[in-house]
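Given next, in structure tokens, is a single chain: the form predicted on its own.
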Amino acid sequence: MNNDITSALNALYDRYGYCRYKMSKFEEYDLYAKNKDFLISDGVITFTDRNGKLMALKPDVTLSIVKNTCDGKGVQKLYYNENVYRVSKSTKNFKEIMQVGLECIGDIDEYCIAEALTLAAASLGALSENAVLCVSDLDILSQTLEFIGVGEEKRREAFGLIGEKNLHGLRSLTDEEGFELIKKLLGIRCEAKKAVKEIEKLLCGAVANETLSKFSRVMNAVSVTGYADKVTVDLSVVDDIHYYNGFVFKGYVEGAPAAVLSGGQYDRLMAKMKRSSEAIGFAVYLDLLDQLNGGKDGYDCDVLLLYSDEDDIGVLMKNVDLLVKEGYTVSVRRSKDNVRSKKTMKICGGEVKTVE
């Protein structure tokens, strides 16, 4: 299912003039040592270079192509499929991940920014019909907790009480009539154009009228695209503001454990690495999807076809490359195996027929 669903979104990004980054299977491990907060697991599968250096296979892909790209003007826009050495969230082990992702580096304006976001949307339908990309602002989050009070040396703290959902830890940091802000703030769960109504009613005098009218803009462009109807605004939804600013963003599908996307602007992280530029981008983890029931539908194929030694081979093979011509997926077994398929056929005279 994982080649399909890499072929699916290679084509996608392919549409929208995205062209594909290869790169080395390991980096200098000085350069995960760094930006450790950054990664999504602490572990780091490391080993001694012939000169001497310590080298790592690489856990993470934004780090490197940050690292491997120039620092210029105009716009980079570059997709992958890297396979990642990292610790699972689905085994607890480490394991070769393939990860699938994109990156908008350079000079990002709004239309970056509203492209990304429609291109995260996407990449979830191809996942699911049911999924669901949930959409917030650093930038908003930020200059609301500075006006309730909560000063800088407190911010990360807040952040981090916020992605846990913690409101009674957020209680402590303010007084109560800033409480009840940002908890009105936390409490809005809806569609785009909604939600901007809602923050821009909620927070008008309270966050800058640019970074209102920002989300406000970029939202509002999302909306008219034909993947509307998979985004939400969750500004409880945050990450690390060490490395990423403004726009961030985590998608979800039914029957995932976990977040299978996650992306954001990360202009941090490029000031940290010293680079001028600005970046927006995401990433699909295909190893949570393993844990999904079989297909988009919940099938392993269209079609299971049971055969047994009488049958002959021949016709067996000439019915399988019709049905296949035809459109279907097709498991050709002895038995049933736990297959889920859409229906069950047999060869019966010479003929397929579906089995009751």
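Please read all numbers here as calculations on a predicted model, not as lab measurements. Rigid core: the largest C-alpha set superposing within 1.5 Å between the two forms. Numbering follows the first chain given and starts at 1. What changes on going to the form predicted together with the partner chain:
Annotation: Cα of Ser341 displaced by at least 2 Å between these two forms, core superposition. Once the rigid core is overlaid between these two forms, Lys67 does not reach a Cα shift of 2 Å, moving by less than that. A movement of the C-alpha atom of Val332 reaching 2 angstroms or beyond is seen between these two forms when the two forms are aligned on their rigid core.
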Given for the second form:
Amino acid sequence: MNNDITSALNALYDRYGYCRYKMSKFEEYDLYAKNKDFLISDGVITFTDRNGKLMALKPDVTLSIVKNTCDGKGVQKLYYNENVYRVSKSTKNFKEIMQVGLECIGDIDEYCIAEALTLAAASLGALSENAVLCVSDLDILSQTLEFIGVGEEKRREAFGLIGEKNLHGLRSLTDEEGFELIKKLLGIRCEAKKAVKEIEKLLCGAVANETLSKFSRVMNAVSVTGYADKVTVDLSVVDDIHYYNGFVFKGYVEGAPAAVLSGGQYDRLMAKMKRSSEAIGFAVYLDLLDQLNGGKDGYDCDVLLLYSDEDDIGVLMKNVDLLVKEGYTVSVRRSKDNVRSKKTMKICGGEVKTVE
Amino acid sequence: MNKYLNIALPKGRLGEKIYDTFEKAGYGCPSIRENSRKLIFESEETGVRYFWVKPSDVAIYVERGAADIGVAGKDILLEYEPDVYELLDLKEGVCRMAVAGKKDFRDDTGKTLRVATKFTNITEKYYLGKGRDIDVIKLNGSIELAPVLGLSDVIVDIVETGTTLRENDLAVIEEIVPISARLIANKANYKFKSDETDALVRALGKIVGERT
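Same protein, different form: I have the form predicted on its own, so give me the form predicted together with the partner chain.
Everything in the complex follows now, all chains and molecules, and the chain you saw is the first one.
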């Protein structure tokens, strides 16, 4: 299933002019040591290479891409399919995760942001019919927190509480008026165009006009695409403010227990890595999709074709070939062997006949 | 997908109190009161499905999406840091996470402080914030015994009335954080059951006197 999804996503990114970026499995450990907080999990698998350098199996792809891109080359649009190695929060052991994602690096304008959001929504559409992309804006949230008197020292805590939709926690950080404002913002849950209007109404005077109108222009641009029904505004979506800024987003599909897509603008990471370019990107975590129901409806194949020593294998082969060409999945066996099939067939007089 | 709102409740006295609150809020499920060995209870009328799980497992059921909603103590949320929404303080099971030690305890800051606890993550974070070097001793029960027998200098544990501490000649030295039961929700499932979840939060909020 994952291979089909990877191909579908690659084809999608190809259609929008993104180029495949293939990278080496290993990276110098130094890169991750310097940007530890950016990594989702703590542990990194390291080893010493033959020159005595400490190397790591990639726990993240974005850092490697940023490291290998140059400033001043216009806009670079890249996508990747890579395995990353992270520590599982529950088992505390390393696991290999297939990740597909894209990065847009350079002079990022509003079109680039709208395109990344659209591709994120389209990626979710390729995973499931019932999917939703939740979009937020860290600049809007930061300015709102400043407006309601939440100082820099409390900002990180406030973002944590916003991410938890923890209203009772937020109440202690601001006055009644500020609390009501943040409560209304977090309560907004409707299609993008309507949500933008509500946000503009609530935050007029609290947040810079330019920040609001940029958000509005981008979200309205996304609304005119065929994926508008998958995009909602949810200001509880937050990410580490030391790396991310502006638009951040997460994608969910029904049946998967956590976000299967995560992304945003990471100009602050670029600055930390001494790059003057801006950037936006997202990753799709394919490991979570294993938990979704596959397309087999509980069957191993469409047809179980039983044969015995009396059957002519030439006739058998011909009929298997015909069934496969008709689009059936066929398992050919001497006995049932616990195979779950939609129907069971046998060769009778040179032709296949349904017996069950 | 699943028409029911799946709710994980913590087994035990606190869980039963919490269920009473849900029932008052209009989310009753009469079969839960029957004395049976069943693990899952459904009410088609109110659209909820309850299941009792070990209190420390509630957050796991919710984080992994087996339950849409659950009720977990703030101590569990701080210790395991599950990626869930924390939608409401239910104001039940109110107590505090505290540092306790012998009544005559004096902190010798020239030495590493030995701390016995069930809550290693909360303990490490608390002392990291204070810049104090500690040696964490992970215990699974009868934490109060550790300073009495000299296994540790202090303990970090939940204190409700303080009776157990007093009876063992121990006292609270510092309070770390107040604790109570919280309503939590799976972030992904919430996206697809937000109307039902929000209605439940509003109804419970009224009961616990919160304005949500």
